[in-house]
Every structure is written in structure tokens, then in C-alpha cells.
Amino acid sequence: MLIKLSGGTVYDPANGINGEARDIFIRDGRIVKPGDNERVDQEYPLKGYVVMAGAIDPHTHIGGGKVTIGRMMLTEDHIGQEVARGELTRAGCGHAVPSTLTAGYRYAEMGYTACFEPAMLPANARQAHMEMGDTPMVDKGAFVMLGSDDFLLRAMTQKKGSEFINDYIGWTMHAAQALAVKVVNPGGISAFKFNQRKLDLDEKHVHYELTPRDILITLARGLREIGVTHPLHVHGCNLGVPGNDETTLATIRAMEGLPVHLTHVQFHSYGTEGDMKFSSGAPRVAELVNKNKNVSMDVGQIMFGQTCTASGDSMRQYGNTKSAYPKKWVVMDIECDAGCGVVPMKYKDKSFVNALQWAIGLELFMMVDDPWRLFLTTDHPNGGPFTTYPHLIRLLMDRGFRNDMLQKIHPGAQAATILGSLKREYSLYEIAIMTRAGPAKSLGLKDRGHLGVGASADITVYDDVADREAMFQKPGLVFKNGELIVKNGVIVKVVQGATHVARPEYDRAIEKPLREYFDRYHTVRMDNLRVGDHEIIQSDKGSIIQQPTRARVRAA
């Protein structure tokens, strides 16, 4: 069956197409070039509509223990957010921490066709995959957490060498069925267990005598050497602490040109100027990011209203408990791997701190030059629910609207930000880069995020209206693998997406010391930690897409 999308205004940055009227043809779930006389079986006339690839969220907490804790803890989050069972959809609920089903439906209704869980513990990988597998409509994948795990820190302390550590990274990615590697407060989660309450970039872990700098360089270099496409995904030291802009600048310089992705940078761009000893470090951070082409980042934009922060960074989440709203929280240790902190939060536009956080995120969006290295996120749900993305897009595209919103926030925050002087307005082409082509390139998704021949037919069609929030809130058509799944913002077919993984090579000899370690220290056997292909394909009724990795570079 040949499907034709005719005459739409296409924005496809990966192929250099910027607002051109184009026809797109689909056959067997792929974008194709039809034969000269090939008959079209179904046509969608799209003159006057905007056509983009399906959107990709590269950093959203949709699966794993911390999300489950948030759902259980915040019963208030479900009231008034119930989704009734329909002819196609099943019942769900939730706003900041929606149920798996609700998350999948709402992503698809906004034109998203893929989203990635950025913090999956090896010990919790099975549950994370089960929750992602239960999230319909979208492709998924997860970044496995390393950097506070006892096995790695022991190996570094014992100077085991890069080959040993690289084999461990590769084995962990296979065992956890991961697409990439995330480090959260490098070494800091472990240090918290030894009663350290902070760990700066060059401060030594009290037990292992390693610094976060040591851990970052080891992991970043290891990922490059074993050929993983996505750079080390870094949640840095001192999240949310005034003065952490200095840490962020030092972290960028510390990477020595190694590829690195800095995540939710808004939370890491705080200065200490002014009467409140809290100011924006966004100009300095943006300037250094612009100069260092090895660095990419996502923003983690604050959006006003009730949400829930959920992070592996138990050290910093413990510090956040005093700001919990409602006044309840969970901070916990997880075996020898890491930790977890879940703290509900309500961001208020009349709060000086919250309002300036909001402005800092937007300053970063305005001042980082290259949209190919800058991705649109709220660090769902930490900065706000992903359902606020259409509002965020309007803030980026409409300076008048942005300045109107600026006038409504705390007057002290207005005076402390340069946001009102920033004239930049994002184009549809730039939005397509940040939400499609850029994330796909960074994650190595070669057949996603673009509309070229051979790409998976994940396509979103928007009505080109002046109100960009309304435009991105409710697409006219959404196709997943060539099937129409959403029409006028309403789900018309429920589908199951694939799970993306990366499988770099590793020496299986690493399994001998790993097995000995598991037998001595862990409550689960090494073989039981592994997540098998059948668990994703059969239990989750999905499929696995293995993303290519580069050839491994052996250390000299």
C-alpha cells in the first residue's frame, strides 16, 4: 500500500529542507521514493499544513522505581486527571507523574513518537523496561546509570586500567539493555552513604579517594573507546546549589574535548550575586558551551505549577526535602549501585527563586547559538510535566508573549534577569532541530528524526496557526511507522513502539570478577540481573532496535 502526503510545508533539518512544499510517500512503514507510474492507494492533501518528523524527547522520566514511588506518594496528582477507558484506550490518571498508559497517550497526542528514560539503574533495569514496555504509542530507550556504583569505584581505586573498565561499561549496557550511559552527581550518591553532604568536582570521595573529575573522564573516554554514539549524559555536581555555575564551567573545561552531554543545565546555572545570594549564571554557561563544540545540553526548563522531582541524586534530593510541597518525600539507598530521591515540588511565579529559575532556563535557550547541541526538555517531571512543551515552544517562538509572561513573575526576578532584552525568536526549522533532528543525531537514531527516503514513517502534521502553543498542543495527524495513530489530537489507533539499545563489544572475561563480586556483595545473582531480549519482545509485546556502534578502540 502506497500512502501520499501531498503538498505539505516540510521542515526536515537533517536533509536541509526548510519550509518547502513537498510530497512524502510511505510504504510498509518507511518513507520511500515511488516508481514513476506507481499507483497511490491513499492520499492526504496537506497544503497549508506543517509537516515534521515525529518528535523525540531525549530526557524524560517515564520508567523505573523513582517514577513508581512518585505515583504512589502523590495521590493528589491523580485527582481530576483521570482518563476514562475508551473504545481504543485504557483507563489511566496522573499529571506530573502520569501512569504508563496516560504518558504514552499524551505524548502521541502532542506529536511525539519516541522518548527516552535517562536514569535506569542496572539493579532496577527489569522494572524500568516493564514500565516502558507498558507505555504505548512511542519508541523508548534508557540510559544506564554508572558513576556511584561500587564495582566501578573499586576498579578505579585499584587502577584496573581502561580495558577492564571499558569491558564493564559494555557488559552493563548489554545486561541492562541500555542505549547510553548516564552519570548522576558523579561519586556523590556513593559519598552521601559515607555521610558526605557535598562533593565538588575536585573534592575526593572520603572512602574511594576519587574525584568527580576522575569519574567523568573515565566514563566519557570509555564510551568513546567502545563506540557508543551518545556522549556521556552528565547530571553534574551541586545540582540546585547557588554558585554551581562555577562547577558547570569547570566541568566543561575538565572534559578536555571529550564528547559530553550536560543535562538539565538550568539546574546547574546558578550564581550567588544580589541580596538573595541567588542569580543567573546562564550567560557565562551559554558562552562557554558556544565555544566548546564537544558539549551538547538539554535545558530542564522550570514551568510553574505542581510537579514532582525524581532523581537518583539522593545527596541533593535530601537537601531539597525542606522545599517539598506537599510536605512528604522519599530518599533511599539502592544496593551497591546508587540511590533515589522523590520530592514533590510546586513552582510559583511569585516566588523569587522559582521565577528566576524559569528565567534562567529561557536565557539558556536564547543564548546557546547552535540548536543542534541544545534540546528542549523540562527534565520531566523535575522542571514540569512534558505536557507543558507546547507552552514552552510558544515562549521560545514569540518574544511578545514571552515578555508578557515575564511581567507576571516576581518583580525581583524580573530585575535580576536579562531575558527581556533578548530578542531571539525560534523558527519552525530550529524547533524541528531541537525536538527531532538533533536528539536523533545525538542518540544515533539513524532512521528517526528525519523525513528522508528510508526513514521510519514517524510523521507529525500540524495546522500552521499563529498561536504556536495551540499548534503544537494538538496536531492534525500523527503517523507511527506509517500508521495513522492520532487525528485532530485524538487517538485513532493504539500501537506499541520499539525499544532502542546499543550493544558495544566487550571481553566476556569481565564476567568472572563480576560474578565473584555479585556473589559476595549483591542480593541478586549476576545472571538474574540481565534483562533478556524475550522479556522486551514477549512480555512487553514490543521489539528491539539495535542502534549501530562504532568499532572499539583498544587502549595502547
Second form
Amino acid sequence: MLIKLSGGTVYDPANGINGEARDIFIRDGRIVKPGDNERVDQEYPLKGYVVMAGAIDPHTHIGGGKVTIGRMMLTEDHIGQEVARGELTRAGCGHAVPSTLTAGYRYAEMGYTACFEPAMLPANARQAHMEMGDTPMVDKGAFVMLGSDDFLLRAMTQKKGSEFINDYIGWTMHAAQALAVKVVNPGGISAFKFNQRKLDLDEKHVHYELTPRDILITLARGLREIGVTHPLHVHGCNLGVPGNDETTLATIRAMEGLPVHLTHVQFHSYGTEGDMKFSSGAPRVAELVNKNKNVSMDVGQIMFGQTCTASGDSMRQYGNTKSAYPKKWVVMDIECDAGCGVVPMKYKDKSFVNALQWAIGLELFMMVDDPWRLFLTTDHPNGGPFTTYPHLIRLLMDRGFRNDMLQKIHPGAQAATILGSLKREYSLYEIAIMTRAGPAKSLGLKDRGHLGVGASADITVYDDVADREAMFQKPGLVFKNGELIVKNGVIVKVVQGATHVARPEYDRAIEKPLREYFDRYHTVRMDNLRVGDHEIIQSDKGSIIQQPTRARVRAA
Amino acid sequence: MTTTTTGSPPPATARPSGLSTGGASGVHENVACPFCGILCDDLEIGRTASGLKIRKNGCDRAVAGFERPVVASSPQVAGREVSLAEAVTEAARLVRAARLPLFGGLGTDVEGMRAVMSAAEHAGGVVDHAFSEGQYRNFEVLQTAGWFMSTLTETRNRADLIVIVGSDIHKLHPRFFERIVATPEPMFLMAGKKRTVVFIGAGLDTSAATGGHIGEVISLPCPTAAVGEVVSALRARLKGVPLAAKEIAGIAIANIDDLADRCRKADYGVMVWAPPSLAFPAADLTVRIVSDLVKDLNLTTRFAGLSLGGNEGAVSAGAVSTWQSGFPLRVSYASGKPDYDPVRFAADRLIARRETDLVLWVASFTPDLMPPESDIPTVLLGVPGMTLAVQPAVYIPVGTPGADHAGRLIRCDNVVSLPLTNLGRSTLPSVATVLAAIEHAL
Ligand SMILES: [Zn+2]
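Same protein, the form predicted together with its partner chain this time rather than the form predicted alone?
After this comes the whole thing, all chains and molecules, with the earlier chain placed first.
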């Protein structure tokens, strides 16, 4: 069956197409170039409509234990947000920490076709995949967390060498069915278990005598050597602490040109100027990001209203518990592996700090030049739920609207931000880079995020209306693998979506010390930690897409 | 539907040949045991002519669960043997006709629970687990104040002080002390440091708190229902509040002060409780006071809670219900939307008040998970050998995850989940299969 999307205005940055009227043909779930006389079976006339690849969220907490703790803890947030079972769709609930099923539907209704869970602990990987398995409509994948796990820290202290550590990174990615690797407060989650309350970039972990810098370099280099496309995904030290703009600058310099992705940089761009000892570090951070082409980032924009923060960073989340709203929170030490902290938060536009956080995020969007290295996120649900993305897009594309909003926030924060003077307005082409082409390229999704021949036919069609919030809220058509799944913002077909993984080469000899370690210290056997393909394919009724990795580079 | 690539050198599923498949020797290694909430996964299980035989690392519960002979059993409608298809059709008819069907028991694995949620939604029913009352002692605290928690491996390797609060853990989890407390080689207890174990509560079995790195074992024997009072006094003393009483629930203040001192000096203390053991009124307040004590202690040192329990798949039921509906059980789908009310939709209450007119009871782990006695028509998806006081309208024998078929369960700490092996004990269908068939026929 040949489907033709005719005459839409296409934004496909990966192929350099910037708002040109084009025909797109779909067959068997892929974008194709048909033969001259081939009969079109179905045609969608799209003249005047905006056509982009399906959107990709490269950092959204959609699955895993801490998200379910948030769901369980914030039942009051679900009240009034309950969703009834429909003809095609299951029941659930929405808002800050939506149920798995509802999250999948909402993403698709907004034109998203892939979402990536950025903080999967090896110890919790199986549950993270189960929850993603219950998130329909979109493709998914996860970044496995390393950097406070005792196996790695012991290996580093014992100077086991990069080949050993690289084998361990590779093994963990396979075992956890991961697409990439994330480090959260490098070494800090472990240090907190030894009662350290902060760990700066060059501060030593009391037990292992390693610094976050050592851990960052080890992991970033390791990923480059084993050929994983997505660079080390870094949630740095000192999240949320005024003065952490210095830490962020130092972290960028510490990477010595190694590829790195800095996540939710808004939470890491705080200065200490002014009466409140809280100021924007966004201009300095943006300037250094602009100069260092090895760095990509996502913003973690905060949006006003009730939400729930959920992070692997037990140390810093414990520090943030004093701001919890409502006043309840969960922090955990986990399995000699990692930790987590779940702290509900209500960001208020009349609070100086929250209002300035909002402005800092937008300053970053305005001042980081290259949209190929900057991805649109709220770090769902940490900065706000992903359902606020259309509003955020309007803030980026419409200066008048942005300045109107700026007028509403705490006057002290208005005075403390240069946002009002920043004239940038994002184009649709740039939005398409930030929400499609950029994330796909960074994550190494070879046939996603673009509309070239051979790409998976994940396509979103929008009404080209001046109110960009309304436009991105409710796309006219969404195709997933060539099937129409959403029409006028309503789900017309439920699909499961695949799980993307990367499987770098590693030497199985690593299993000998690993098995010994698990038998000696853990309560789970090494073989039972692994998440099997059959679990995703049979038990979760999903499928696995293995993305390519580069050949491994070994030490001479 | 999409390109499915598996394999690559070596596939993530690869298991050393001959281990979990049972191989030529017929012995399965690294088997996870689904018969209590701590899910030990180091069992070795072989076969005999009559069934399974645990070769290594079995406890009483594991022996009872794995070695239980599977009696020949057929689906029944009103006591009459029928085919599986007929039983499914009749079950679907009853569910369809019911005004408010209750999906109760819920002793099943993640896949079974997914099927329960789907069917309950479809049928406009209520979901609740048989052990919710215990779990709600925790949920109430999580939902009102939150807490600071640890997990089994973290506690095993790090704790220098373990305080057991009013819970007879050895009965619920026979290998907890062996695997978590009396470990020979904790990763972070070095330089001759010993682990102190404190029991608060009378009549607790302390016999397994011995060996390994255990140093002192201290008992503070108060009545179980008064453990909250003792912990409360401990919390007050830690804050420096003077207490007029000489003793609290039979425990001398001097002993409480001694424990306060140990808490203060601990590098990593863990307060352990098993919600099912705290079977007295308003036990959630005891969990609350323990959690608040842990929060206080974290201002200066490191402390965490560790909640056990979670037998009969209770943790998995709570988790799946939460991620799919937003609510931890006691959810009704009568309106089509998830309607959450932990009082109104408690299974016991719905049965006692006859607000449900059909009980679909799931018990796939042990024959002990019986529905509350009533004459409300019952569809029983149970292990062979269950005898109800009132004959169920429909009975469908089901297999046990981890013995008769594969599956997955979430552990008591709500972090780790384990794969359950198909040991080929019988060919009985899984709860997920049977419920999917019933839902299909709705
Ligand atoms: Zn995040």
C-alpha cells in the first residue's frame, strides 16, 4: 500500500529542507521513493499544513521505580485528572506524574513518537522496561545510570584499567537493555551513603578517594572507546545550589574536549549575586557551551504549577526536601548501585526564586546559538509535565508573548533577568531541529527524526496557525511507522512502539569478576539482573531495535 | 510491526547453557523463589519422579511452595468438571452480569496483574489485594509524609545498626537474617567493626540473629502494639526531651537512652519492619513514627527504613496498579475512570457489606490465600487443592509463576524485580492467560 502526503510544507532539518512544499510517500512503514507509474492507494492533501518528523523527547522520566513512587505519593494530583477507558484506549490519570498508559497517549496526541527515560538504575532496569512496556504509542529507550555504583568505584580505586571498566560499561548496557549511559551527581549518590552532604567536582569521596572529575572522564572516555553514539549524559554536581554555574563551567572545561551531554542545565546555572544571593548564570554557561562544540545540552525548563521532581540524585534531592510542596518526600539508598529522591514541587510565578529559574531556562534557550546541540525539555516532570511543551514552544517562537509572560512574574526576578532584552524568536526549522533532528542525531537513531527516503514513517502534520501553542497542542495527523495513529488530536489507532537499545562490544571475561562480586555482596544473582530480550518482546509485547555502535577502540 | 533485531554478540538474553533451562542434569540454578517478598534468587532446584526438589538454599516456605504436589485438577462450573473453554465462558458471563465485580486476592505476578487491571477496567470492577491492609500501613505514610528508605543489598553491606520494629521477620521471611543481617562479608563493615541488632517487641524470634558480622544482640520486649510508643520515646530522647516516666511499655528509660546513643553513633542505621506484623489498630501511626525518627537521624548521620512483607505478590500488585491507574489498589472502574477510595474499595469491606456481587479471586502462589468466607458468587483462579467453604461458581486451576510458568515479581523494597523461571512443574495455564481469555469473552 502506497500512501502519499501531498504538498505539505516540510521542515526536515536532517535533510536541509526548510519549509518547502514536498510530497512524502510511505510504504510498509517507511518513507520511500516510488516508481514513476506506481499507483497511490491513499492520499492526504496537505497544502498549507506543516509537516515534520515525529517529535522525540530525549529526556523524560516516564518509567521506573521513582516515577511510580511519585505516582503513589501524589494521588491528590491525580484527582480530577482521571481518564476513562475509551473505545480504543485504556483508563488512567494525567497531570504531573501521569499513569504509563495516559503518558503514551498524551505524547502521541502532541505529535511525539519517541521518548527516552534518562535515569534507569541497573537494579531497577527490569521495572523501568515493564513501565515503558505499558507506555503505548511511542518508541522508547533508556539511559542506564553509572557513576555511584560500587562495582565501578571499586574498579577505579583498584586501578583495574580502562579495558576492564569499558567491558563493564558495555556489559551493563546489554544487561539493562540501555541505549546510552547517564551519570548523576558523579560519585555523590555513593558519597551521601557515607554521610557526605556535598561533593564538588574536585572534592574526594571519603571512602573511594575519587573525585567526580575522575568519574566523568572515565565514563565519557569509556563510551567514546566502546563506540556508543550518545555521549555521556551528565547530571552534574551541585544540582540546584546557588553558585553551581561555576561547577557547570568547570565541568565543561574538565571534559577536555570529550563528547558530553549536559542535562537540565537550567538547574545548574545559578549564580550567587544580588540581595537574595541567587542570580542567573545562564549567560556565562551559554557562552562556554557555544565555544565548546563537544558539548550538547537540554534545558530542563521549569513551568509554573504543581509538579513532582524525581531524580537519581539522592544527595541533592535530600537537600531539596525543605522546598517540598506538599511537604512530603521520598529518598532512597539503593542496592550499592544508586539512589533516588522524589520531591513534589510547586513552582510559583510570584516566588522570586521560581520566577528566576523560569527566566534562566529561557535565557539558555535564547543564548545557546546552535539548536543542534540544544534540546527542548522540561526534564519531565522535574521542571514541569511534558504536556506544557506547546506553551514552551510558544515562549520560544513568540517574543511578544514571552514578554507578556515576563511581566507577570515576581518583579525582583524581572529585574534580575536580561530575558526582556533578548530578541531571538525560534523558527519552525529550529523547533524541528530541537525536537526531532537534533535528539535523533545525538541518540544515534539512524532512521528516526527525519523524513528522508528509508526513514521510519513517524510523521506529524500540524495546522499552520499563528498561535504556536495551539498548533503544537493538537496536530492534525500523526503517523507511527506509516500508520495513522492520531487524527485531530484524537487517537485512532493504538500501537505499542519499540524499544531502542545500543549494544557495544565487550569481552565476556568481565562476567567472571562480576559474577563473583554479585555472589559475594548482592542479593540478586548476576544472571538474574539481566533483562532478557524475551521480557521486552514476549512479556511486554514490544520489540527491540538495535541502533548501531562504532567499532571499539582499544588501548594500544 | 517494526524491525526487530535481536542477537548481536552476545545477546543480552544469553544464559550459560544448561543452567536456567535445567539442562541435562535437570537442575536449575539461580532460581528465584516467589513464596515470600524478599525473593531469594539463589535456589537450586531439581526434579524427582513426584515433582520438584530443592537442592540448595530452600527455606520452609520455599519447600512448601515448590515441592507442593500438584494434584490433578480440572476446571469446574458449580462443582461439575468442564473444559477450560466452558469455565472461561461461564466466568465471563458472570463477570458481565455483575453490577460491581471485585478482583481480589491478586496473588499473581506482574503479567497476571496487568491482566487483572485490563479485565477490571473492561468489566467496571474493583481491584484490591488480599494483603492491602498491611500495605496500607505503609501507603498512608508514603502519601502523607514520605520517608527515607534503603534496600536489601544496601542494608546487607552497609548497616552497622539494625533495629527490628515489632516484626516477627523470621516467620515471614525465613532467610532474611541469613541473607541480610548475618552476612559474612559486608562491603563496608571493615576493621573489625560489628553489626548491632536490636529487637523492639516481645516474643520475636531472635534465633537467626547470630554469626557473620553480628556483634551485640539487644532485646527490648514490649507488647507489639506498643512498639510505636517505644520508638516515640526514643525519638523524644534523641531530641533531648526529658521524660517523666521511668519506663515506657515495660522498657526502662535507661535502655531507651542506650539505644538513642547507639542510633546517634551509628554510621548507617536501618529500622526494619514488616507491615503484616504490625497487626494492631492505627499501625500506620507506628510506621509514621519510625519514618519520622529516620528523618530526624538523617540530620546528622545516615539512617534509613527497610520495609519487608510483600508476600503473595502484594508489592507487584500495588506497583502495577499504581503505574497503570495512578493509585495503589482499592480502585474502582465502575464509572470507567479509576475511582480511588482506600476505605470504600477495600475488598474485605465490599464483601462484608455485600456491595460486590461477584468475587473473582486470584491465588496463584499458595492454597492459603483464601477469600473471606461469604455466599457471594465466586470465580476462583487458584492453585490446585484449594477448598472453599462455599463452592465457587467457577473454579479454574492456574499455575504458579516461577514453578509452572515464567513470570516476574517485584521485591519488598519496591526497587528490584526478578525473573521467575518456568521449572516445568505442570502445564497449568497462567493467570494472565486465563484472564485474557475471560476478558476476550466479555
Ligand atoms: Zn531528568
